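So this first bit is one chain, no partners, the form predicted on its own, shown in structure tokens.
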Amino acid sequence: MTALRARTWYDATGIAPPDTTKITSITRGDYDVAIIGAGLAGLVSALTLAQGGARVIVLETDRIGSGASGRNGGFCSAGWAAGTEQITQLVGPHVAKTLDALAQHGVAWMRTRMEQSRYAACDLVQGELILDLNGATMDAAEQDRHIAQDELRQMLSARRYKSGVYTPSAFHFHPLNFMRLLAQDALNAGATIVETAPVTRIDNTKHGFDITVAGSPTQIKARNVITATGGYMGHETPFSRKHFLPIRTYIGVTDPMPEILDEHIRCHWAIADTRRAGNYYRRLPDGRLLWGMAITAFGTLDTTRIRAMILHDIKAMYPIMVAQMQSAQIGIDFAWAGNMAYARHYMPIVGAIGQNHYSLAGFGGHGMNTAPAAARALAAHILGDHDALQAFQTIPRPRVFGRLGAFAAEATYRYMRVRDALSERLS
């Protein structure tokens, strides 16, 4: 089994998935909206549309949350993968401000949902710490949340971090459990969700779309189609393949080691550093450490290699902790990879890509806040609020040029790693 299919800690600790519809049981497929992909964006749009009275079907190639939405680091904070300055240059200051507000709303929507008692299995933990390794100048808005190096060392035994910024509104959680609970809410609202239902064709007709699903005796008909396939796009989504690259990142989870973590990582916040391909990590409820690292545009490392790389990466920050782990024969218990969809400008592409056909993808590197914000805006547009997508319509749609784009992305990430390393040494 490849690392993209490897069993995750989330799989091992997840709640039971909801009961969904089998494709063979659909005998009359006539819907207002068909959504391709049961990731976070697809399920939020399904829930919002169903609550608005639309007849919705979600078609998922694999299982709910089997892609990036259910196997990521579990972070949720405001902002986009692209920085504020880059977004402003891309769309102008007015739209950039609107997008910032949408990102904030996405965090609030996620938090409000998880604060409900039925979402207790998400294990929400408030707070995020962003760490700097090169002494970069702080933004004025961060001054009151700044943590100096002396104070930081009371929380973390790592010596390479120069300072940190604490964000109380951000949080971390169990993403797969969230996805399963969200899917149940969408089902309760009236949406139909079909797993293991790979779409093989989407054909335009004068009445909408005819959608062919492998193994289905019935052709599904829909007046609108949303393509929300993320980094696992298939041949049925040519627009996605032209505009997004599937970029891989890697995560490992240690064996339980609560006493060691109490000595070296004395806060329970989500933690990340400011490098483009930096680390992100957090303590888990059962005394383990989740550690995310690396970005690649080609190939997928096997789980043995991922385990070795993650242990090496942790050691680079916490050498004494790794020595204690090795003495206690504590290793990396789970290791996996995940695909994220990236556009060249790091922003999503949300909106019409044809008559009644919409893209809802490109959320790689954003965290779990921007997909809900975009999905709710697109659902509102389909339900009749045609101003809801104005901010997204200003975002350009550059081509990625297939393998050429992948080579460029790989070169860019390698350059960023070198630049980050030099910046740290010179600081």
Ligand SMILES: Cc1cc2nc3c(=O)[nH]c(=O)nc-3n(C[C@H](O)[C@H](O)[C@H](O)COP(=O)(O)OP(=O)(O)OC[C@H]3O[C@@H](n4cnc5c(N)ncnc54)[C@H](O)[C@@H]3O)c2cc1C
Contents of the next structure:
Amino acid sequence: MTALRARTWYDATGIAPPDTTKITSITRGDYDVAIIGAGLAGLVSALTLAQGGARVIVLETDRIGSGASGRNGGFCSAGWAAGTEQITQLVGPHVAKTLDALAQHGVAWMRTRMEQSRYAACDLVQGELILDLNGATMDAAEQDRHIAQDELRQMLSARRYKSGVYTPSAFHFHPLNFMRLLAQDALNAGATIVETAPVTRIDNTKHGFDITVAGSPTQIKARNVITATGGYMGHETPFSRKHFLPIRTYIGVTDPMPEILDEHIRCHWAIADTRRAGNYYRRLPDGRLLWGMAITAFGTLDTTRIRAMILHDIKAMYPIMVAQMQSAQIGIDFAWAGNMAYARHYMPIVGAIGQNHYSLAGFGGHGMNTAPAAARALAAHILGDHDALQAFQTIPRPRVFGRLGAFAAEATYRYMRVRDALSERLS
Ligand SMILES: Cc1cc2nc3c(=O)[nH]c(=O)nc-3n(C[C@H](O)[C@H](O)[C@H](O)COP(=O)(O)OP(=O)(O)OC[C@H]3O[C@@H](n4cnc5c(N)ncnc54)[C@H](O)[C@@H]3O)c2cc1C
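Can I get the form predicted together with the named molecule as well, since the one above is the form predicted on its own?
Time for the whole complex; same chain goes first.
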């Protein structure tokens, strides 16, 4: 089994998935909106549209949340995959401010949902710590949440971090459980969800769209289509292939080791560092450590290679902890990969790509707040609020140029790693 389909810690600890419709029981239907992809973007738009009275069907190649949305780091914080400066250059200060507010609303929307007792299985833990390795100065807004090195060392045994910034509004959670609960809400609101239903063709006809699903003799009819295929796009979604690169990234989860973690990582917040090509980690409720790192634009590393790479990366920060793990025969129990969709400017493309055909993708490595924010805006637009998409309409749509773009992405990542290492050495 490839790392992209490898069993994750989330699969092992997930709640039961909701019952969805079987492909054989679909009638031709006459849907207002067909959504391709049951990731966070697809399901939030399905929920919002169904709550607004639309007849909605979601078609998913695999299972609910089996793409990036159910196998990610589980961090939810403000901002987009692109930085504030980058966004301002792209769309100007006014729209950048609107996008910033939308991203914050995305965090609030996720938190408010998870604060409901029905979502208890998401194990939300409030707080995020961003660590600096270079002694960089932080802007004024961050100063009151600044954590100096002395205080940091009470929380983390790693010696390389110079300081940190604490963000109380960010949090971490169990993303697969969230997806399953969200799917149940969408079903309760009247949406139809079909799993193991790979869409192979989307034909535009006089009356709307005819959608072909592999292995099914019936075509699904819908007046609108949303393509929410994330980094798993195929030939059936040519727009996505032209505008997004599928970029792969990796996660490992250790065997349980609560005592070792109590000694080295006493903080239960979500933890990440400021390097562009850095890593992120968090303690899990069953005494394990989740560690995320690296990207590749070509191929997939196998799970043995991911395990070795993750352990090597943890050791670079926590050498004593890894020595203790090795003497206690504690290793990386789960290792997996996931795909993210990246446009050249790291921002999503949300809006019409043809008559009644919409793109809802490109959230990169920062989708847990941005995908719901964008999905809600797109659903509002389809339901008749034509101002809802204004901020997204100003985002350009550059092409990624297939393998050439992938080479550029891989080269940029390697360059960033070298730059990160040099700036840490020079600081
Ligand atoms: C390992 C990893 C760690 C990450 N960590 C974080 C994090 O901690 N915090 C954060 O904010 N973001 C994180 N991200 C990014 C975040 O997960 C994504 O931005 C977000 O999940 C994207 O959601 P989506 O709905 O666009 O895509 P996805 O969740 O990938 O959903 C797309 C779905 O479309 C389906 N699909 C594709 N083609 C078809 C077709 N033809 N027919 C039917 N279905 C189809 C796929 O099977 C998939 O289920 C991470 C990503 C990865 C991979």
